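Here we start with a single chain on its own, the form predicted together with this ligand, put down as C-alpha cells.
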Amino acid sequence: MNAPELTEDERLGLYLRNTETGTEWWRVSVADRPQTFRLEHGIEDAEAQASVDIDLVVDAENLRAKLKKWHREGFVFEARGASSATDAQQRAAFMPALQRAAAARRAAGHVGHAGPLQARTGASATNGAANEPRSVRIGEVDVPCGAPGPLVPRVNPAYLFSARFNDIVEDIVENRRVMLIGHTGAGKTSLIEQVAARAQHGVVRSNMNGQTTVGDFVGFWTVKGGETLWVDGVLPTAMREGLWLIVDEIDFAEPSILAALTAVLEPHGRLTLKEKGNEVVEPHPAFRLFATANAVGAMSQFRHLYQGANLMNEAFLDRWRVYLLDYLSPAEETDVLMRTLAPHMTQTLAATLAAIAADCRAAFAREDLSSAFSTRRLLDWAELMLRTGDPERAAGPAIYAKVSPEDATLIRGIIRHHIAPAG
C-alpha cells in the first residue's frame, strides 16, 4: 500500500519547542528511498551547540504520527526551515574560529598591510650595535623611533596612555588612517602628540576651522627675486620629510581640501600636485596623517554645540578608522590630575574634583548644561585653585566667565555639592 502524500501542514523542515536548557527541534528531511523521510533530533543549548542525538528513517504514516505527536508536545514549524541547525552551528562556531585566526596573527607577529613604521631616512634611529630601528613601548604596542627634531612635540610626563588607546597605537604602527572624534578638551590631539613625542617623530598641525586654504594645505607658486618658485603645503611636506599630519578640525575643511586628502587615504596613497605639471608625491615610509573632529559620525548628536560643522559623506568616513575618545574616567582624571600637579596636589583634592568635572558632564549629557567640561578647563582650573587657594575665585576665569550665566550657575551648584565653604 502507498503512504499518502504528506498535507500542507505536515512541511519538511525544523519543528522546534523551548525547554529550560535550550531549543529542542527535530528536522524533517527527504531520507534516500522513495516515501521515506528522515528525522533528526537535537538541542541547542545556551551556547548555541546544536549535536545531533536522534537519526532515523520513517515512512510517512509514521511521520503523521510523529507530527501530531510533536504538535501535542508543543513543537511549533520554524519558518527558517531545515538550514536552521546549520545556521546555530555556524553561529556557535564563529567566535572559537575568529579566536584561532586571531591567535595565528598575533603568533605570526602580524603588522598592517602597509608595513611597519620606518625610521626616518639619514636620522640615527638605530641602536648603534644592530642596524635595528629602537622602538619605544607605548602600551601594550612596540612603536618603532624616529629622530629628535625640531618638530618632535615635547613629552607630557604626566601624560596618561590609557588601554582603551592600545588600539589606536597599533593603527599608527600599521600605517592606518586615523580619525579621533569627541568634545573638544577630551585628549584627541594630544594622545597624537605624546605618542609622536614618545617615539621621537615630528608633527605638523593643520586647523580647518579657519584660515587654511587650499595653497596653504597642498601648495602654491609664488614669486621670488624675480622668479617663479613652487612652495609645498603643508601636506606634501609631511609626506616628504616623513612627519605626522594632524588634520584638526577636519569636519570644516573645505571641500577642496577633502579632495586632496582623498588620494591619500589610501595606504600607498601619493598625491598630484596639479598645480605643479601633475607632479607625483610618494609618501615617506613614516608619513602619518590623522584628523580630529568633534561632531561627525557617532558625535553628529552634538552638532549644534559645534557652529559650522559639515556632515562628512560615508565613503570618506570609510576610508578612515574612526575612534570616538570619551574623556577620562573619574580615576584615570584623579591619576592625570596628581601627575600633572605634583607634589602639591594630593588624592584628597583630586578625587573631589573629578568627581565634580564628571557631574558636570553628565548634566552636559542630560542637556542641563550647554558647555562641555574638558580635561583642559579641569586641569587649569585645579592648577589656579592650587595658586590661589579658593576654588570659587579660581573658578571665575577657568570656568565661568567661558560659560552661559545659567550654566555658571549650576556648576557653581556643582561644586558646592562637592566642597564644603571654609569653615
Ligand SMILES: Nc1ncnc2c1ncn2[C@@H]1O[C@H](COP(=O)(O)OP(=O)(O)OP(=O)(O)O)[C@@H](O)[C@H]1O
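Based on the form predicted together with this ligand presented above, generate the structure block for the form predicted alone.
Just the single chain follows, nothing else.
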C-alpha cells in the first residue's frame, strides 16, 4: 500500500514504532532555511530515557522519500491532541492577526512610548491649520520640521532614501535611541544628517576618537576672567537646545562616557550633572540621540579590522534600536551616480563604476583590501573622471593616494578588469 499524501502541517510532528528495545521515533520540524526540514531520530527505552542520535536537515523532496520509507517500516504518525491542534491553529492565525494589528496601529497614527518628534517652533502646518508643526515626507514617514539654523546640515538632493530606511525614520519620529552599525563608508552618519537636513533639525556630532573626554561630552568647570564658570559638554547642550546628537564610533568611547549616556537612553531619560551640584537636565522634546559603530553586535566578527574597538554588553545594546547598514546595492549606487553627476553621467558609465565599487567592497570583506570603498570616494573619483576623461589619472588623488601601495595595486587590477584601455 502506498504511503498517503500528507499536507504541509501533517509532515511536522512525531513518527513512532515499537521495537524490542523501546520506542523508535523520528521528529520532523521546520529548519532555518525556507523549504527545509529538520529530522531528529532517537530510541526511548523502558526507563523512558531518550536521546537524539541523528540530527540532519533535508529539503522537501528528501522528506517525501523519508516519509514513504518510514511508512513501509511501520512508523505511525502520532495523532495530534487537542493542545497540538490549538497550537497549529495559533500558528496559522498569527500572521493575519499581526497584519490586522499593524494596520490598526498605522490608522491610529500610533507613536511609541518615548513620545513623538516635535518641532522646535510651533509654526504653520503644511495643510494650513494653525498651531500645528510643519512636516516633510521622507520615504513613507511624515517627519515634523524644526527651524532653520546654522547647525542644520545641507540637503544633498541626490541622496537616495531606500525603503529599508523607513523603520529608522519612524524610530526618529517616535524618539527611539537609534544605533547604526556597519563598515566605514556605509552611510551611517549621512543617513541621519540627510533626515535632519530635510526636516530642518540641527545636528551636532561627537567623535569617540580616543581623545574625547567625559568633560568634553558632559561638561567641565573653567576659569575665565577670574570667574569660575561651568561649560556644558555636547550632551547637555544638545538636550537643552533640542539638537540631534550623533555619537560617532561609540564602540571607541570611554566607559565614563557610556555611563553618562546610560541614564539618557531610558524613555524620557534625564542627565544629572554631578559636578554641578546634581543639576538635572531635562531633554527638549526635539532632542534625539544616535550612535554609530563599526564593530558592535552583528559586526563583532569584524572587530579585528577596527583596532581599539571595545566590546559592548547586551544590556547597553538593548537600550538602542540597532540597525545594520550595508553599502548601497550596485543598482542603488548607479542611481546615485546618475542623479549626482547628471546630465553627463550615463547609465553605462554609472553601472560600471558601481560594479567596481562592489568588487572593491567584496575584497575588503574578504580582507584582501585593508581599506573600505565608500560611496563618497566613488563619487569623488567619478566627478574627477568626468573632468579628466581618464579613469587612471582620476584614481590617483581620489583613490590610490589614500590607500597603501598594496591596496592600490589590487584596486587598479579591479578597475582594469571592468574598463578596457582606450584604443
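Values in this document were obtained by computation on a predicted structure and should not be read as measured data. Think of the rigid core as the biggest set of C-alphas that the two forms share within 1.5 Å after superposition. Numbering follows the first chain given and starts at 1.
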My question is whether Ala354 is one of the residues whose C-alpha shifts by 2 Å or more between the two forms, given a fit on the rigid core. no
